[in-house]
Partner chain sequence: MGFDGARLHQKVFETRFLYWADRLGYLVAGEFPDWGIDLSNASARDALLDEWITILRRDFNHPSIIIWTPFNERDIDADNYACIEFIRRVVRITKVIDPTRLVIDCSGWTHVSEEIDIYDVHDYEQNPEQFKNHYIDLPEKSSRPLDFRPQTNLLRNMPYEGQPFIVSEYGGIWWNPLEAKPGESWGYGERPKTIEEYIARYKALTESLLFNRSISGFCYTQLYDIEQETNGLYTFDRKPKVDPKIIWSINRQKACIEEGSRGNVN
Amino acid sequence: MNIPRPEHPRPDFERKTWINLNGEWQFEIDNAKSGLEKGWCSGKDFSRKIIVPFPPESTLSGIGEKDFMESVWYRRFFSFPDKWLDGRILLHFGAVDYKATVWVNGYLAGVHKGGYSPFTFDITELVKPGDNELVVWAQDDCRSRLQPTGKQSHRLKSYGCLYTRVTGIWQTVWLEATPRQYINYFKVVAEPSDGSVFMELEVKGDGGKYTISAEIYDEGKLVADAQTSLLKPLSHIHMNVSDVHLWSPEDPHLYKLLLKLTSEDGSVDEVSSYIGFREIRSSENKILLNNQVRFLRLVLDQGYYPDGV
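In the form predicted on its own, present the structure of this sequence as a single chain.
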């Protein structure tokens, strides 16, 4: 089966060990909000099929229900290589509108509120070799005035600048495998004036001393690298890139960034990303990009795609 949106959803934080969970899921509308009492969190076949990550209001989802859906359920099975059990297994959601409750094999994996933000659950202790059951309950009452809804219509039909609602899963869902000790987060500050690159990294998981290395590549050529060994969760790295190639709209040049964490047990976590060098500032009521004055002529491009909402 073809997987919709097959690309990695985080090109700025990408591991090679991942599985895309988009595609066909079981689906049920539960406006009575009684599914939990009926035991739908595990072992219940739902009567409909939906194509994730398209919301049920869209035709691409296979549902196309435009009425209010304050409660919907999703279910599917997944498997992964047995060797993943040697490390940590993370379950990622790009976005679920609005409150998501997630079970794996009948065990509660976690709850998340917020229809526009990504979230992750560590499901290492909940999974097993072979098939695993994943169930998601999404609650979305956009008429309650108790949750942010953006431009989703509070009426049955679209009006003014308020449009078709987006309920439940509407961004990619994926699994990711990491070692027991892994890179959880990092941020980069790239200084275009002298090519300095400052990095802060957070390491998470079991383990003691580790080594972090960072490498920057320009069109396949290594142009900067550094490493540090630490015991504490936070690491800081400083590098310098010579002959900086600046980023601009006309020439959106990016450098590849490769991060490696090597633990005392020899396990390696590898994350790829990218960085760019550019400076934006204001001076005398003017906007400057890389010290060049930019005249800004702006327009609101408000795209709407009815098939996928």
Given for the second form:
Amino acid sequence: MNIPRPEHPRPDFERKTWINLNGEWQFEIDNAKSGLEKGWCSGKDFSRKIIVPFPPESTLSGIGEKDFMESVWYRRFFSFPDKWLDGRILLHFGAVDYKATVWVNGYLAGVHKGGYSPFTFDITELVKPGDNELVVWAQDDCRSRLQPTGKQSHRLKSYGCLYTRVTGIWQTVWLEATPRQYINYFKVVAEPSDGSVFMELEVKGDGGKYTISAEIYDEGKLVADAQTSLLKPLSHIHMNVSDVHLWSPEDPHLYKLLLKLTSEDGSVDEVSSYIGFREIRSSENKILLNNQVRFLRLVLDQGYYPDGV
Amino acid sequence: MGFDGARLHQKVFETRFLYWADRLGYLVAGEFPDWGIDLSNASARDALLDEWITILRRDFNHPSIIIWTPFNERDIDADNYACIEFIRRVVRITKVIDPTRLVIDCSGWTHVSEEIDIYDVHDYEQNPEQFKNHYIDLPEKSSRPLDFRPQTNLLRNMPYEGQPFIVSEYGGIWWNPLEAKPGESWGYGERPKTIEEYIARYKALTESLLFNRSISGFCYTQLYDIEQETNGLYTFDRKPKVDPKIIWSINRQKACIEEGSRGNVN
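Swap state to the form predicted in complex with its partner chain from the form predicted on its own:
Next comes the full complex, this chain leading.
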């Protein structure tokens, strides 16, 4: 079948080696909240089908049930190229509302609280060649007052300015392969006044000494690059782009950013992203974007969709 | 329709939405979906802060995001110091993690942090004259709180210190000429009788913000209808309820704060 939302979920942090796990999963609503006691974390076929990443309240999910669902279970199998076992295998969730407990082949991969934030588990030690079982248990008690729920209704039906709830998986789930040592995260500040680019990078894993290089491209042409070999919990890179082309709503110019981590063991981790040079600040009672006074013409968008919730 | 961006309200949008905002040049005010959390509960506060930090980390690199707002319209008892202190702390932490953006504590009300970079209000007054009068004498600073909520015993906004001032929710004009079951939907104020009356109200409300030299921006409620709330410029299935060119020509007039003279901006 076709995979819904097939595109890479993170164009701002993209590796070439990834597998989208959206599509048909097994699904069960666990109103009695006894699934864990019944051993549903492995080896149990669930009776229904759901199309991930759409929440069960939505029509796109194929379920379309809008009542409270405080406990739901998902299950599917996945496989990956054998050579991925030479490095690390990461399991990513864009978002699961609210508390997610994840098992791979019956082993606990991890627990995450927070219905709007992404999370990642390193499942390298839990997987094997061939078929692997993945089970997700989502608990979502919208009425507890202990979890952020935004505009999700606390009554059975939507009312006033509160609308249909979202339960469980509602963003892309994907697998990613990295070398044993890899770039876990980076922060970048691109300064419009002089074209400085400051980067802070986190490296994870074990591959010995390494070098990180960063390259900035404008329309395919290399305009700045730098590298660092300092082994610290945070690596820093500073670059400079001359004749900087600013980002603004009128001209949203982006530069391509390519990061490469080369480890002593010979492996190379490559991540592609992009940067935009823009500055926002206030001065007295004015808002300045790139040093120009800016009147903000904004509209309220609450991110609700008729077929996807 | 001539908007430069959006308040992404009470939801953390997918990264791909922000990617397209970066690509297309769409300004974003990011907000945490704090509603539903009882701030007088310590474990609820922890859950909120943990998740907000993760979001700030996820979205730090997007040029489109210019504003962070961790809370929206909080009703706070005047003696709820745990709540007040917590909001101040979240603002402080937001600025430490991300010193590159403007921060608002609670959108609309209740402002309690002296570190906010923008002072905003929500105002659903539908009478254009009264709406305009709310802001006609907007002072440079004020010892009294600017607060357009009806009289209440809850904590009021702290005094205005002369920050950029924006009206970050207004309008919400009820307009649903195609409503299937009349009476089940709602919007703010009295429903206009004709599309001309709807446009006239939109124009008058919006111009009173554009043409006030003390105001730095607006956020119109809202882009599209959602379920029973039928005050969008588009229907829930994203069909325009009004000619987009008309809204465009109202929105793109030059604001006083941009120059002082009227005219179109592109």
